[in-house]
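Starting off, we have a lone chain in the form predicted alone, written out as structure tokens.
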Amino acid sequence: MIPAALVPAMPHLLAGDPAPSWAELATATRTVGDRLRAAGVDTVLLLSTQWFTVLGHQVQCDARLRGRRTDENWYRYDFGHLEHDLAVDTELAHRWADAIDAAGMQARRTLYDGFPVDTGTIVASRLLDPRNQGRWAMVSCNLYADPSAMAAVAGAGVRAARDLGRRLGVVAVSGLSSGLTGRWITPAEDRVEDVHDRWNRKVLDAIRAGDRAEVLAMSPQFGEAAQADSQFRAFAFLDGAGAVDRPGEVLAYGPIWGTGAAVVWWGNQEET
């Protein structure tokens, strides 16, 4: 079996100061690193709902990307600053890249300087991988790719993945409810609205019973009554790497700025 986590995407994870909220999901985001390396993973296939594009799917083939990145939305805050060093599995990102073309749809190589690396992707592997010792396979989110596109990309990358002997995780940094709160508060402020936190915590329970078909079934209306991130094609993406066909075990969940946020993990059933 893959395994697989479900992550968030916000910077506040990463806040000298947080909410307590921030703080359990970081620690659950961290766990995730160690149940990842502990699984022996080779190369963490990655999707960020944040790197969106519509044109497409891009496939990162840098080798290596360092850079800082100032978050246009937090700038003022300490957790708005990040600095990223990520080690990117060319040779996966290419196969997938063939694979996804072989599939029917329309890969695009990123390769060029100073590519602005998303605020998901670099919160996300800091707390999943504090030492830079691993090594990442990612793709962008299609805007205008519906659900099955989204699984078709997965599963070329679980291909891609296979030919060439890689011990495969697979992580989509995403959210759940973003109901953005559009004034300051306080840490200690942060709550989900009810609507928003009911429609969160009904996909959560689907996802502990090991129902696919029900969070896949329910996605449009927790999309549209949500405004869930993405329209949840998270889920989608991790169901077409056949990460999610069992119970999924929610190591924390709770509000980031208004947001609904949780760490979800995959793994074997003994696990969970």
Given for the second form:
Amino acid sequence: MIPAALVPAMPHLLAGDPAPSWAELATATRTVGDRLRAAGVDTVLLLSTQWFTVLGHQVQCDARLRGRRTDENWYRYDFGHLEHDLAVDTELAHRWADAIDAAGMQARRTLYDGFPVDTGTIVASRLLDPRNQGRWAMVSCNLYADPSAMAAVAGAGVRAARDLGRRLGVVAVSGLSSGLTGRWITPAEDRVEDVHDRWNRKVLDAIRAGDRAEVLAMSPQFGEAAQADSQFRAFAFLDGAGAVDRPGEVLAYGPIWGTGAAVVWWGNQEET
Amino acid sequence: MARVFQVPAGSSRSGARRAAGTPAGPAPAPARASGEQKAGIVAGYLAPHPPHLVYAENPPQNEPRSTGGWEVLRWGYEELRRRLRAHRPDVLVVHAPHWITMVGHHVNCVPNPRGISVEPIFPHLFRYHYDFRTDVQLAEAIVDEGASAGLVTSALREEGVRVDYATIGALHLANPTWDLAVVSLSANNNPYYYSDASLAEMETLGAATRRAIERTGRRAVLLASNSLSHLHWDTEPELPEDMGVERPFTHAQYAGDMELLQTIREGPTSRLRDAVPKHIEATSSETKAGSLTWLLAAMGWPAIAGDVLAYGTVIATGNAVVEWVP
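Can you switch from the form predicted alone and show the form predicted together with the partner chain instead?
What follows is the whole complex; the chain from before opens it.
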């Protein structure tokens, strides 16, 4: 049973003066981190939809990603300045890339000084692993590949981890609906518009019920009607890891600058 | 096997093509002494930014090395450079779709952006050391004019924001010596939510850009850093510059590009108000990010034809280098 989670990608979770929903989502993400550690996870397979690519599937192979990211949209806020220090499980990363190739897809091994780590990865890693003790294996989100390809990529990662005897966790960093508010707002103004809110709750209800087939079936419509983040490839990825065939526990749900965001945990069924 | 599709690179014949009924125009007017030159927008270029074109050129600023490729497009850019010089601009103003800003239209007001831009999608092709000068006065004027027109705007003054490859790519390909001041504008859209720019807002931003250029008395050349048809492969060959596999994604994508380019070649630009959205619908054109609409709006939708200097595909996307001289 692989522990897994869906966590938000937006940097507002690190705000010094957060909206209530941002604070709840941040707390819930920290809870996921606690649970991953309690489960004895060696390495987390991570997909961030903010590391979006268009050619093949990029696997991060740099052993240490240290730096500071100034977000190109949120630079005027405290949460737009993001220090990061990530340890990559390079043995697993290379094995994962090999497994992607072996599955008939194209892996692209990414190892470049100064490579810009995306905001979603940094935000999630800082909340999940505040003491920088964990290890990560990271893959990009190919927006031109079919969502089912992301499932195959996740499956390759699980096989690679199994071969190496890793105790694995799987995390997808992504939002739900879009509807991003197109102006500068105060945290108190933040809300999800009604239509998108209904869609998000419908999807989360199916997740709570453990109905993965229903979630997958409604994903295209969710992507269309609510402009879901990357057409909800995040769920396809988690499904490919075999991590969502049981009820998910929705730890938090709320708006981030008009978008829908949730923290969902899939643990042992006895836990959830 | 498919070949790179192209139309002839710019020539004196194509350079003379103007709006129907309008006499063939001369080459760009000879430059006068700097103090005598008229301010305003002196030319606009559709200046696509695939990093492959920079990679293929092997400039010293870019770390990866290539064996070439995409020559016809690069020859088009060589002609663009020659013409751009003749216009004697003070500043290049670029709108680029990969400085993605979810909230509003941002203008880079950092006086001297510099650093290395490792492109997250194409890191094997584009690791570019940039160091350029911003025309801060004009940049701030565009922010002010945009805000006055009711747009959400923001002046970027933070040093650490990495400059994106669409901005660098268009600027490098138009002016590889980087000896002209720059103003760089973001694209207000959001790819992971599949939202496009509002073309209506791009009209407003274009008009604001024109007012700012006139108010500051600059001679400006505008660069719209957009490709055309935008469906492309999701894998690439072992040799990225393998021209043996370079071709349009489909014939329909190619035909959509040719229809738009024919409209551009015939003029006047006002026909593009309808043609651009139609082309976006037909080909998922990158002009959905708004750069081309911004450029034409800034130029006031002049009653002229554009001069297509080159067309070619890059990983199957359509790319054209086009000049408009008002």
